[in-house]
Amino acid sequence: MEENTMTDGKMNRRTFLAAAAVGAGAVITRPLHGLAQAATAAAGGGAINAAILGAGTQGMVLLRDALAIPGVRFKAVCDIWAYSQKYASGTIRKAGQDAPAVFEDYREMLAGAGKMDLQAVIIATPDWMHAEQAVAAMKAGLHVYCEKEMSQSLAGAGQMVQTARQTGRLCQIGHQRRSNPLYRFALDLIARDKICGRVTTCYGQWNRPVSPASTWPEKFVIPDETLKKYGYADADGKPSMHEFRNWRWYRKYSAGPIADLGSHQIDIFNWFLGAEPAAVLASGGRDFNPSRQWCQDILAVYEYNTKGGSARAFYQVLNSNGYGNYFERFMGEAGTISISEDPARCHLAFEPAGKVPEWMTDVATVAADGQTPFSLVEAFKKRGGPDAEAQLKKNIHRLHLENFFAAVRAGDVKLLTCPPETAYATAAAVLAVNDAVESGAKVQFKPEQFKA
């Protein structure tokens, strides 16, 4: 491992490494340009035959980004909704690939995996099916890219971890920020360069405006027998297209907004702090929209014991107001870094106790929060290597998919930026928020709760 050396505030670009926190505080480093190398590796060699399982809104996002990776060929589409089957199949054909085989039942698709020479599957079904489908896919010999939350229960998440170990199949969980070069750059500034000093406070939010229930084209209503076969029925056992389309509202199918949205950002708290939380206290309510079974608005406070001392992370998810959108913020006595998948929200501000490194003095500033902090994007362009701008132009999920397919080509689990063990620790921290809300009491964690 190269040393991160700095002389008179100037750092050799080759030695400017991105850090990734692993487990309860260990920090490893990888070159920032390694993400570009992953893209090259993902495109090298023969074709990887893949399937998309769950071709709804998020599944189509992943499908389009995966289709942009050279050498990835989609041989199968699986979804219980004919509308999604048609849309995904057409997208694959428009990308210049052969028409895929289409399945309603994932078990039939896996039974034919050998004939289709499938090597990998992308799973983007509702959360309640993730563990069952990922476990079955790995046992069928396929490598798995599975959307977060990896499961709505820790038991399911644990099964995914154990199955990956037992089968030797690779499993990447969709916490895509871990493959984002801007996030890795920000982590390097915090963890290696100590540019914020000791981080004592973190803040994150994902605010969404009020939105109506999802609807569907009447000509594509799923037959009642199909809905019932796959478990989409209301409390009275009546097949429900509404529950299928709005599954995030219901306890049967999801763990609510804290998992759907919050898991992305709570994962970043753990990663950047290099630790799992010691406790969490939370409050939430369903009063704004009682028809939803989960609290739509939640405020949570995590307590961490890091190598640098204690820290607190405040997290907010709203579905009743979208002001401020989404970002994460890390604050120390020397400075503050705000980071987001929205580049306009990425900046770095210094406290009076902080010192601006010489290499940053000519980095452009931006207007934010009534101040003029430095642009984190412009800082990354300056220090991130010759491919920095090209990496920033890629869709936010593509780099994570490139990382997955590169690991598949190499057959090396160590290349994955979010293996199931990492995502399991995040799930343990996230799912406890619902317990804290319902109990009205602080939830204390034990270190072993983050291990599967």
The other form holds:
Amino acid sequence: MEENTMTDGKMNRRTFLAAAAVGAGAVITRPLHGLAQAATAAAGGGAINAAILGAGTQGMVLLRDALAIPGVRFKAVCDIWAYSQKYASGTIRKAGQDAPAVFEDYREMLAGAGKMDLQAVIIATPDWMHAEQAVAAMKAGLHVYCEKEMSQSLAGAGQMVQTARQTGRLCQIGHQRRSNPLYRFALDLIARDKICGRVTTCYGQWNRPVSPASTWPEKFVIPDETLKKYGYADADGKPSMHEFRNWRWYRKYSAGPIADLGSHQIDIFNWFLGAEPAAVLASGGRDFNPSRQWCQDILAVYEYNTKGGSARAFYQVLNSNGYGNYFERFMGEAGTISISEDPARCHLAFEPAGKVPEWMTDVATVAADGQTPFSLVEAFKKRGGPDAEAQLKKNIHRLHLENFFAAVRAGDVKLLTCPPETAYATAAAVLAVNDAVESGAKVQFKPEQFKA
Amino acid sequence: MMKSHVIGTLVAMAAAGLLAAGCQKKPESQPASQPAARQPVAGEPAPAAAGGLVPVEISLPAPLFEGTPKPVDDPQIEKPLGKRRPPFLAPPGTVNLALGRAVTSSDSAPVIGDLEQITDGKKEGTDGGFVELGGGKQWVQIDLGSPCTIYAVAVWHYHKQARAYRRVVVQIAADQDMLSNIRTIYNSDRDNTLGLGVGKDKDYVDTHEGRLMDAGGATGQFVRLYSNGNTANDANHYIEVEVYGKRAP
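Having looked at the form predicted alone, could you now put up the form predicted in complex with the partner chain?
Full complex below, order starting with the chain above.
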């Protein structure tokens, strides 16, 4: 694997943001085109005909961002909810594209993929359908962008990895931080420039306030027979619109908050530390809503054996208190980097043993945690190349979608920033937290558990 | 089934006290012909009745927080109040004149939702509760049916996630073409993108409380609300618009 050429924090534009940390643990990436180049590639070449499968809240975020990428045309919408069908197809038409074909059953959409000349599908359905639908889509010849968690079970995730290999179709998993230029900048500061020294402690959190159940308008109730056909029924077999709208609460459809939210950030622990965890212990609570089957709060401690020595990562996900929101933090004897999809939470502080690089001395500082660390955003603007500010203005999911469509155009799996092998390793680390909570015991990992 | 959430109500607070004139805003260019409504200082107790004014009761939907909003970090956006909005005071007999009234729009074919939802009295922010208009500059307009004295306009754009709508302008006029006796009661269009004049009002993050804009007793039959996208995307949303006032005699 070729080394990047950044020295002392200075990025070569051509090497910056190299895509393809193929396989978990690959920290330094070979010099591929950066995200700016990926955007150019995504815009160039012929049109890509795509479909959106699952047009709920997250699906609509992805659809809007994908519609902003030149050359991506949506030919089909698939969702079991008429409301989402209407919303997605209306959004596509409002974007100036032809009215898409609308499907309720994804199997019918895939059966017509050839006729519609579909090349790619974005999957944002509830987690329990990801593996089945992604596998079927790849077998139908489509490239797949699938939301995380790639599956609520490792068996399902493994099927996705195997199918991608067998079919040669590209499969990008929605850990979108891996295509975020600020994250890649922070990674280079940590892993290559050793600006924090040896990182021994990581911290991450995603805190949200107590929230009510999602509701639905009476005129858009899904008929019972449809709910039942697609498996949205309660423990007694009664069709349940409530479970459809609140699927993240239920074990049948989801792996809970640690997968919904924690998966993004535990993925960053693995990525930045260049290792998978050796063990995890965890605790959780169900205090506010007895109908939630998963713990609303989970606190987990991972142990890592990195190339530099041992490290520990504490992660918490709360659905009982939103204070502090979401970020990840990497702490070494020389400094601390805090990073988030919220630019306001991205900064860099030095310990007494740390050394401020010459190029950073005039970078603006920010007030945070009672201190005045350097702004990571301002540091990136200074060292991230001429298109740094333009990259920061893009929506966070758009960058990941650009990477996907660029890879599809190039027909090169190595360009993907989050191929299924990488996401599988993350899922193995994440899903074990639920086991640790329920057993009350430390879960030990074996290296082979992270390979599909 | 759309569940009916607990309705929060802005009610009168018992203690008496002077109202802060600095918080009042009169419409441009025309003095109010009726007793002006008054908006007390945030956090200060409002009198149950002061100068003949009484609190306007505004029902509130349940607060929501879904998904991960795009970070809202912009000096143009005012800081959150951090507490509940104080009651709005208006002359007795003030009602929501917009309820059930006809709505028109620059986008006659919304992406999702129907224009009549904007005056149906329902303010729930969940899927199905909002109308989405196309991107860029868009407006909705409410015909109150007859000339009215308007003390306040309240608008709920979208409160499922934290986001701020850009270049919000609210005008009152006597005619449907907004040509006669135009009154601007809110304008956050600082660079005159909409071509309606430069405004000095702040952008704000929508919440389940909506935004209440003091109309100062302006007279008119038509209320038009503009926006130009939001901090999450370029679309324009409306859940509900309420116009508080009294019909002109």
